[in-house]
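As a starting point, one isolated chain is supplied in structure tokens, in the form predicted on its own.
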Amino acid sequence: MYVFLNDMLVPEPEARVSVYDHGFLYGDGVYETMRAYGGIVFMLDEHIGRLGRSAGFIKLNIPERDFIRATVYKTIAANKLSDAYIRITVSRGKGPVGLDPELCGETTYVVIAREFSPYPKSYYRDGTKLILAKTRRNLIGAINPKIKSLNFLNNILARIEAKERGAHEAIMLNAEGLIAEGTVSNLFFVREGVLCTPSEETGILDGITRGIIISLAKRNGIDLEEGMFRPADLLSATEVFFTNTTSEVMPVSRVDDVKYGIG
């Protein structure tokens, strides 16, 4: 496998970053997942300019867009790939220790390809389970959620409730206990015939497929609400999906011990 690693395509195992890299040392940094079908990426363009958004919130310097769009498909094609997962990651870069932005020169750019690995057919069939997390979601004053940045440790805390119980995913709440997000994926449900999503304003990541699907609601004449919900609105509910990059749309079949029907 190859890595495109700064300006060149390097074998895996020539892939390597210094423990000095404020990526490693602290996680400053952004990201970008995305996914290949038939060797296309989807929403390329859309995932290049919010990489771009996000390094902006940190006053991150990050490559051109062409640039980018090329080292995509130049790593896609290195790895011989057709239905792939694609990963681009750009860090500070490597400095002295210490939180100054200034002691790192260049930032560290890698895209990383491999092949898809779908999710268990069961999943979309019999729908998945969910919890709600008792973590927070971070702070909108705090950190961003709009930045889908390298310090992942708020959803991670997240994602170990849920292991620890048994689910799929977590469904994480804002600091005033309103619904937010899960922790790599949007969350949709059905209520009263209305398809509700959480507002970007609760403190979100505006997904690129909770985006499509909003879309798709209103291209189609379907109520939708992006609104303020408590979980007692979610608990309520008669359908439940979530959405992201690799999943694209995820039944859900249980939150907590409230169950409902696959839609």
Ligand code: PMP
Second form
Amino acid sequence: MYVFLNDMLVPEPEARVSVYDHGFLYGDGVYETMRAYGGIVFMLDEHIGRLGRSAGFIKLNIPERDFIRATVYKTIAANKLSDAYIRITVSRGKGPVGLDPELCGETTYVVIAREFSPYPKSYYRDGTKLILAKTRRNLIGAINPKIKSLNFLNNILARIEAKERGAHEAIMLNAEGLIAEGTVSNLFFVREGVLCTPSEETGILDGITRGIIISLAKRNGIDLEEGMFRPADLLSATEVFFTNTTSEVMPVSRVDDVKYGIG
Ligand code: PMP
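Form predicted on its own already given; the form predicted in complex with the ligand follows:
Let us now look at the entire complex, which starts with that chain.
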């Protein structure tokens, strides 16, 4: 496999990053995950846009949009991929130990791509099990969840809870106890015929798939509420699903001990 590293494609074994890279030392960097269908990257401009917003939050310079677009397609072509998983990572780069971002010279820019391996069909047919995690989502005023950063420990802690309880994904509440999002996904549920999803003010990543679902709902005249919800609201839901780039729309058959119909 080939990896795009900084300014060129290199064979994967040669794609090495310094142990002094601040992405490795401090999680100082941002990333995006994308999917290609038949060689075309879905919502590429939206992903590049969000990468830019994430980078802006942490005052990190990233390459120009055209460069990113070109390198993504070069990586797909070099690996002869059609249905692919693609990840762009930009870190602060190599520098002496210390938090000051100015210690680093050039940013490290990486594009990896591999064949997409789909989730089992049974997940879509029978639904998945979710749990409500004890781990709360990061505070907007601490590490804004809108930053898709290389520091994913908040989400990893919740994912450990999910694994320990035999669940596929964990739902995280924010510090006020409002439903926020999954560890790598946004949550939707249907209550009294209304499609509900936590609003951005709860402190979530503004998922690109979430945006598509919201615009499809609006276009199709489906009642939609982007709001502030508590776990009790989920108890009275008749249908639950989560969304993200790799899963698309994944039905949920259980949250903790509550069962839902598969819509
Ligand atoms: N929330 C979090 C925390 C995520 O990591 C992701 C995956 N990027 C999402 C939501 C879903 O976003 P998207 O639909 O853009 O994949």
